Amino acid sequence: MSGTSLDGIDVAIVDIQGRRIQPVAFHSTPYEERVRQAILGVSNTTATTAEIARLHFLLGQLYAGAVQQACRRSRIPLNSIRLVGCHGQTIYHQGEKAPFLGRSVAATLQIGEAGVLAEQLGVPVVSDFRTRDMAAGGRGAPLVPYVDYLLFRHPRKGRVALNIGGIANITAIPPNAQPAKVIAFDTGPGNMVIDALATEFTRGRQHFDRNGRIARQGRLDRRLLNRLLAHPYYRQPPPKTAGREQYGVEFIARLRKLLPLQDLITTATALTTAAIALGIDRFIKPRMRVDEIIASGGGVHNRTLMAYLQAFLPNIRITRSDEFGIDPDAKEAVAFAVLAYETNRRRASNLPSATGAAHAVVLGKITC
């Protein structure tokens, strides 16, 4: 799994025997600072065919020594991996349809080579996950709840699994629930917008505010907050899906006109903890109790926008994912390894209640 924050690539190995799920190890090798700008080149932008083709195969290469190397790490033998679960880098994604050359269509894309996985692992490779839930009417995203169905549902409890990557996201699942009845959605932004601006506030020293010590500091504007909060995203109901194409470089040059960096950080990690707590008091408290949050996703280490988050919602327990026996980190690449395992059994695991599909379908293709 490589996401939004455009960090590097996650690797969790696991052990799947039915609908027992294992974690065995975890590895996440950093990109290449030049591979990081690369990517960024050709996200939501005019980008030359040969740009985004050869990062495409590059990607491909990235991924089975990342792989590799996790295997090397864990001490697990690289024959021992039956299949490989691969979501890509996400360069571009239109969810919804809008009109193009007199039609009207949607569209996403994701780079990383599959055959490139394939051939230099000697394993089948699944890919290519969003488009079949697109081709059903589906936003292609979220895509991670089917999992956390899986992982998190409970007889008498009602839980909010959140991950906080790049993009916030929610799943929400009733007590006793049946799929159809989880309902989850993309909050808003997640470290994004927190990223890149502790990224320039840093002169490029770091990529993310460590520990939240940056905002901490700065000063939280409350009128610039609940001017960003009444964007109509945030009132729109769910399925609904948030990306780069909202809060990549358009939103930031916004914002710096705004604020002095240091208090922008302070008020983006205020925005993404604000936005989590909308979208579960708008739209899950009226369906159902909530009794846990359970966090995940590089978010989790920062301690100010996990403060802030308990301040939000100050009557729900909030806990992490490895409370669980998932690391907070590699639970969106465990994510891709159950779906992969799916999709490897011919079962449907995309939930039309989180994307908005007209049915559930198998999701990706497999290159053998």
Second form
2 protein chains.
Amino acid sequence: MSGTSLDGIDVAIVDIQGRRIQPVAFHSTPYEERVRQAILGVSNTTATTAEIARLHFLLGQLYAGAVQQACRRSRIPLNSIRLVGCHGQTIYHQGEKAPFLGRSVAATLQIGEAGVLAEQLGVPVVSDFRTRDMAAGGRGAPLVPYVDYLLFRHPRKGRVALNIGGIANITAIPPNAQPAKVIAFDTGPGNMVIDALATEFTRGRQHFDRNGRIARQGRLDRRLLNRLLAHPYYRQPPPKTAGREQYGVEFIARLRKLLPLQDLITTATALTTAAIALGIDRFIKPRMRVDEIIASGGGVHNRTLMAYLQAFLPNIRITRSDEFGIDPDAKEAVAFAVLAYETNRRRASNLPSATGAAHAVVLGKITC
Amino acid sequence: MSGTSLDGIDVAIVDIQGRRIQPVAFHSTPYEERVRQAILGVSNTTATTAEIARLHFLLGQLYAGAVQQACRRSRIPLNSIRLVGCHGQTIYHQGEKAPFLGRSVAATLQIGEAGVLAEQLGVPVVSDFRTRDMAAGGRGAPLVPYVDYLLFRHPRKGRVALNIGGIANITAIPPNAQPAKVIAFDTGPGNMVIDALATEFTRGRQHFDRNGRIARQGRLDRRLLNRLLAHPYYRQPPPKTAGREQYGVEFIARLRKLLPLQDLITTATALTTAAIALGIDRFIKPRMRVDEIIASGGGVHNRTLMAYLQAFLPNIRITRSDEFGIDPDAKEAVAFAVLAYETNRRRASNLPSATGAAHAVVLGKITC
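Can I have the other form now, the form predicted in complex with a further copy of the same chain, not the form predicted on its own?
Once more the chain from above appears, this time first in line as the rest of the complex follows.
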């Protein structure tokens, strides 16, 4: 898995037998700065087709290397790996259809050539998970809810799985729910805005607000927070997805004019958590009881963020996915291992209630 | 199949049982001019990532539509189709490795999202045929030689399958050959240069030189022809591939300064055929007897071109693939149906002797 935060490549090694899902190792390989810049380059503005194609193949090599490294570090022989799921790096995502050359198309583009992984690792690879859901009328996201459902459903408890990556998203699983009853959507920014601001604040020495220390020392501007929360996205009912487009370069540039950097980081931290709380209050609580939130993603290490979250949701128990045997940093990567497994078994694994697809489909492409 | 000539989408419906390959229908759907322009736009220069992603999904729709149309026209029920092979539209191809961000990468990019085809047609789709061969160190091209070998090998005759598409390529199959003895490479331009010049000459009313009429009325400039043939590509031993890069906008612009358009078209027609003859004389004849040439591709309809070819190769019988039950316009499309079938059976179908790959691999990705 490599997410919109562009911090690098997450490899989860997972032992899956039927419905038993057992993470056994996790390893992260950060992107080199020049790779990160190249990805940002093709994601934000115009690019040459050559650059995209080369990056596509280069990332295939880097992903294969990351899997090899994860195996070495965890002393798991590479030849015991049976299947690889590779999300790829999203360089474009437009979940909603829009007119294009006389037709109506939604579009997404993940790069990281699966053929390179299959060749270097000698195992089948499942890739390109999002496209088929979009072909079936879905937004191609979120896809993790299906795995959240497998991992966290409970006969009596209502649970919300919360992932705070670049974007924050939730999967709400009512007690004893059928898949169709699961509600899932992106609540808004996760760490993306905080990361961009923290990078500026530390002049590139850090790419995130370690432990939430910067945010803790800044001032929360409630007026700005309320203005940001007034954006129609937060009021729009699910299913819905947010992306780099919404909280990228332009969003940051507009914020920069309004407050000193440190106060912006505090306010952005509040925005992430307030948007999560707002999403749960507005769209989940009216439909189910919420006994606990199971948090994962890089955001769980941001203490200021987690404190704000508890403050915005005073009556809900907030736990972390490690309580369920899943490293919070590894959850998205674990999810794509599970999705690859399902595809290899020819099982559908999108949740139409989460993506908006017309029906469930077998996700992705298989490279033998 | 949709080739570098950008004329449109070729659909071949093929009945394959074991080693019996029986083309049953063929239908071409031309690209709308704005689609053609959009593909040229992302192929030649800089593009926005959004445009590439949208075109990727749009082409998926157009390809699916072309298959549906081919079925309707030939009165073959769509639900009798078991598998689709989709080459996609190449928007970038760099068969040789080159330094990139501190690594060495070759790269190729075909667009036309297979998930859209699978969803619209309700059948599995094999796509992205070239990447795995490149991951194994090959140039990702040519891939048709494997199919030429299946179709045309003969116990006593030495045969050369010649395809004159945008680029011209040959597959030389010695009598009673093993796959490793097949020699295949791109000889140089096919119709690409002629098409570009004919489009200018007719001010866009035609995109090719119908029946070779323009070329027949022009003057062949032997000095220019010899200068063009002095390019090192024609002397380089196979395996080798040529592409839009070599004979694209810049090549045409340089030619335009040298001769009147009509004479250029005649000379370009001679270049295509002389380069084919040169490739056969230099790299095939020293290694095998050549009893006949089996021609296919749009170029076979260009009478001036075919006459030049026979003149440049006076002692070889030149036939067309229809003698073998394969419409010359359909051959490339038939080939990718066969390659999809092989992949679906998990059979390797690149010829390392043709692509330069380190070993044979199962080509492509399967969308269920």
